[in-house]
Amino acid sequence: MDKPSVTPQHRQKEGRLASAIHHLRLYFLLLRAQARSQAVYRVSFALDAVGSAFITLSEFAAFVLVLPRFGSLSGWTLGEVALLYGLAELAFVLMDLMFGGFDAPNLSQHVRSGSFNTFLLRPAPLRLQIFGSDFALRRVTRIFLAAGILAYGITASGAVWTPEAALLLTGSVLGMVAFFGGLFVIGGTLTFWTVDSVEAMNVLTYGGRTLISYPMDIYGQFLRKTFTYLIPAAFLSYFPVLHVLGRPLPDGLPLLAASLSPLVGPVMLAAAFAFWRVGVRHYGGTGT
């Protein structure tokens, strides 16, 4: 019986699959090395993990303590705001865990010290090395805390939960991870020219996360328009949550706008990595 012929396309497909498996294995080896190095100093790790969670806890607790004095926040109850806050916090911490190596303070340190040159010399994809260069396990406590706030928001918001609503919020989280990851990549790329991190990018990343953690109704018209049509942050979590809560979208936007988060995020990330490739081509080092 004749053996089935192996076409060049089939060999090419097998080669790409083997390469992807190899790079995925390499990525997890880098993460494991990072985790093991952090586990050596257990007390320091525990203090960092508790301190990291305390940032989220204190911020949300302050809001919880203040809100009863006003009854609601522009018509939003505590449960509804918790849904919005937990969603944004969960996505941002997941992004921070994955894209921490691209964060401008981390990358600028490599540029200043010259250690970025070693990434370029190693026989492994550059982006994969950067992804695996800062895997801070202390952020895991913030993930659990954000998930707890989100769970409270889901139960206390009074929304009717359907598979469509769950899919919408899942897409919202993925879109935010990609969107803010893209901002991290852009901020890190700028350090190839500026060496130090650009504070304006922190306004967009950390400021943007804080802004979308609360209803956009509380902001002025200029800010709302800016973060809806110029910087499409409102599409990431605000519009999906409005749809889940059964509220109308602002400016007469169609319901389709609530489903665009999984599109807006990847577009931002793709543009950021295009900018990254330009930055790497023009990287000249600092002479160190």
Contents of the next structure:
Amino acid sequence: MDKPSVTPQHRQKEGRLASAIHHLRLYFLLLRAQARSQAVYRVSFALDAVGSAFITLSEFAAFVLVLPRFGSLSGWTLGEVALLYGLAELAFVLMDLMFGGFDAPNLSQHVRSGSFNTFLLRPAPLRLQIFGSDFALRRVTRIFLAAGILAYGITASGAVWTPEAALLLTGSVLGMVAFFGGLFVIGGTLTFWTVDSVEAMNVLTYGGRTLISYPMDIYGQFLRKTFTYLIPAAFLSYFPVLHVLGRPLPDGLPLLAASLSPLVGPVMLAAAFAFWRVGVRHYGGTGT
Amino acid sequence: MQAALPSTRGPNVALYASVARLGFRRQFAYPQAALWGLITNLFFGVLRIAVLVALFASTPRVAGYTVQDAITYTGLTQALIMALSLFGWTDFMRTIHRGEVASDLLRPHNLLAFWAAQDAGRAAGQFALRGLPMLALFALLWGATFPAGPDGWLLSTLSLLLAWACGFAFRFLVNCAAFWSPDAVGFGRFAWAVLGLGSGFLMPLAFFPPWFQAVLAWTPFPSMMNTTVELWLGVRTGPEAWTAMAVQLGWAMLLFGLAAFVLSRGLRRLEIAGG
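Mind sharing the form predicted in complex with its partner chain? What's above is the form predicted on its own.
Now the complete complex, all chains and molecules, led by this one.
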């Protein structure tokens, strides 16, 4: 499934490029087909789009509404928290749009109903089909909402804006997309063996997103260290934001740690796809 | 599922009791899923506590809540997520979309009472399976507190039952939207988000600005959980507590009446459409 069509050695590079373009077109074709089908019922789509944004909105609004009573969250202002919250939400929604097909509930349904077998039969790369299998267009409203919260955070946090800061935060979003995408892939792969553990993955995916939406110094030593050194979530957005706000990193970590997000994420994603290959081989091996 | 009981003129208590019992027992079918659910809820509880404790860092008491109250509040709301279906409920909606509601109508029972009985059993099962262990864990790990004295227990228990009644009637009403529109799922998503904010699941309502609390006071949402939390914590006591429960009772009756009315209109519409 990964190999391009057989070409002579000297033309292999060209062939790879052509097949990449072909696959990209195939991917967008899949997305467009789904977007079209979802837009057929206009009212339904509008309700769904507004409704899914409202879940995030109400959660953040609850925090915004109570913060004045307390003054600050462990020394963090609303603008500063908005920066963290907006980054996490933006990355998670973008990831959800791209990796939704790998999310355990979706993939396990394909496995149980047998439609996963049809994926295997089709003459298109398996992963590309999964990538293009659950494009929930209604989530676009959440992208705008997240961008709005992030924009507020950028203006209200009082951070000094430099190209370096912009680069750091862009890298943070990309790293998070890859990191959480990797978690979705791992969760989806687990469904080849069992569907019972699916909810456990939610702790890491949705729980992880919630965890990094707030400054991590509020969590206490054990939790913060676990999600820094064991599960490197702190590198994704907390450290970049600390640096952008001119705050020191915890544990005397060097400044370099603030720019590791674009590395941490892809490493997780690569590991997840390695696990995925094992899972697919196992799935084929059972003969179902 | 249920035994074929003969139709009687009056409300058939035995039938609804057995429906509730089955709804209760069904919750215990997947113990492993329940265990994972408990772990997930506990983890989110830890994150929510961290935010609240950090907020309380510079103030010992806000709107009658101490930090210990805030922890108990978190434990209680995490324990009630499943029992009160705070993330939403679409079971009835599904039977309308699939047309199964038509065959349910053939059975000798009142549709609203049937679903209420089933949901009461489901809620009790979830409370026993996930709510009680969650409360015990919170009490053990963070010293969450329990109602003060027999009075506190009585008020909290009654208020919890009323919160379920309000919440169920509201959820049922939202599900009735399926009679009119295939878009009921999107409508529901919106309703559950309002429920989360208005019922005090996301934050205790007492922490909100006065204007927002005044708006919510005109809605049934605080009756669906926040009131129970306040009675449990003893934030409201004496006559104030009984007034709060009277409000809950009023909303429960109003919402059940509304649900019965909307259901009958919906069913009439269903007949016109030919099922």
